[in-house]
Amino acid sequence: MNRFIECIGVGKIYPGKDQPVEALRGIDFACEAGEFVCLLGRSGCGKSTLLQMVAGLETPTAGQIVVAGKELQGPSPYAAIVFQDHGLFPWMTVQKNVEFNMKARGTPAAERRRIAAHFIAMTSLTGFEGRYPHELSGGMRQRVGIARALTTGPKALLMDEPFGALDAQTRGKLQDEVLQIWQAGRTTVLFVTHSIDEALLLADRILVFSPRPGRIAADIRVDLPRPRVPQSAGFTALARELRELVGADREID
């Protein structure tokens, strides 16, 4: 197996006011290059914490995280992260928001414009380059965040419930677009969600997390052909299995 991301005995404890809070315990898994893996579980089970540790924004208190064969020591040069709150700069246009990461890395202006134009087109934002975030819908703002993340050519795209605040129609459209982007570039994706249907629509594998302290309760491979149909027998059977594992309905918040 070509292991691109590997977590070995990873744990995380936060200091608490009265006593420490153990967010994660004994996380062991490996993610192949180009694999789409969803982290599924209830709110507070440590999914987002794990994602931030894989990005190098948080440090494990136990175990190690290995990316591209090297133990992570600070922010990962291979990963880009997309949050539910898109994190756009309100005083910047779409164009400047998309170019921001490249500018921070010293990419020349002409190259920034060329790369930004490519990902603006890929995320269906052409014609909106001069707009500001407050002039865009929630779905369009999330597209800007995705375009910005892609501009640095990450080998791993880390997505923290990016569609959780969107209406069902917009969410479905963006799910399709993320799959198209992933299939075009085969970037490794770790995608946090609390929706069983979303995990089944997107993932090659689903890691099911237990309640805090978060542990991997199950590692489910989704061997369903794409595009996936929620009404199909295979989809329904896997959804039932996942509901039993998490003890909840399709939305498990």
The other form holds:
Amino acid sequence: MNRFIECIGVGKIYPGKDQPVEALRGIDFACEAGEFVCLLGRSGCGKSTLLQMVAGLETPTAGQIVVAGKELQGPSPYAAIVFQDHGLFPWMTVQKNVEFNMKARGTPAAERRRIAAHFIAMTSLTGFEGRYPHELSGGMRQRVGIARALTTGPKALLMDEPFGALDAQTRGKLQDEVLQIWQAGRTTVLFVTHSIDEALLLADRILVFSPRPGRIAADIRVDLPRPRVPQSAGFTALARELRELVGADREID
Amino acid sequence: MQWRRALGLLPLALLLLAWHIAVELKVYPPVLLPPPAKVAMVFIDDWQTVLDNAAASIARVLTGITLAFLFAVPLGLMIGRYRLLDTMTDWSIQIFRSIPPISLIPLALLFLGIGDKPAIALIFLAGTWPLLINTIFGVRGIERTLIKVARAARASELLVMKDIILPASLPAIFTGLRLAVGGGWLTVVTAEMIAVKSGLGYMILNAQLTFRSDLIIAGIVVIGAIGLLADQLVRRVRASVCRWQEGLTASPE
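Structure of the form predicted together with the partner chain, given the form predicted on its own:
Every component of the complex follows; first up is the chain already shown.
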């Protein structure tokens, strides 16, 4: 087994105003290279915090995180992250935004342009290179965020509720695109969501989180054939099981 | 839209009318309150005097504000970015910005003598505080996600400053520049009344000694007009530099 991301007894305690807040406790999991793993749970169960820690943007207060065989110390060169609020620089054009991660690595300008053009085409953004983020729709902005994350050829793509703010139709389209990108590039994907359907559509494996403090309540393998059909018997059965695990009322769709 | 702009002239026209009526009613003797036509004649008879003094004032403000910009903007970017620097400078900034530059004229005269130097030094001070405070404010206002994007991309501190902190702060820096130019212009006129033997401030004070109230009023008109033009100029530059901001900020109904 080729473990690419491994969390060993990871915990996170924030120094709160009155008393410390325990966001995560005893997180143990490993995910193989090329696996698509969804972190599913209600808001406030620490799944985003865990993703930020795997991205190296936050440090665990307990345990350790290993990425590509090395204990994580700050952001890893092998991972790229996509944020829910897309994190595009409003003063940069689409082209400049897509090139940013490469620029940060010191990639020469000509190569940046070539690689950017490839991923701009892949995310159907050709023709919009000179636009500013505020001139784009929500779905297109998120495409720019994804294109930017892909430019450095990351071995792991970390996605923090990337489609949470989009309408259902755009969301469905981008889910398909992410699956295509994943299948084409065999990247490891960690995908945070609070949508059971989204997790079932995308994941090889679903880690279900329970809140206060955040823990992994279940680790569920999804063996349904792809492309997945939400109306199929297997899908609905798993959805029912997950709904019980998450303790879903109407808060989770 | 164009004819609406002309509405801005209405208060000025009313003022001119009130002035005319006051002259007709002989509220003050003509030596003290000359008719508008006599003031207009100044721009034909004494245009050389007005032009030379206006040029002297403008040159001082340009020099002082340029120096203030070069000093306050880089410093503000650093203070906004590094908490330690902020803690170190916060009290000092609050103390020094509360001191009206005019109150420093006596000291400026003692240390720098009569001439351009004390005037420019005071304009520099008048411009430094609004530029510094607004630059710091601009850096603080940066979306946290954007800094995370940069950290995840492992961007160097120089790149973060140049490509993120500076452009994100530009709108606030321009707000500071508008205030600085306004404050610098107020300061130069006052400083010229005491510390220099040229400029519009000197001109109108000198005109009082020779009972040329027409020249005084003409001087005031020029001071106001240049103030308006300078402000419009800064706004234009801001609009072209911060084009990406269009559509992001609310405009009045």
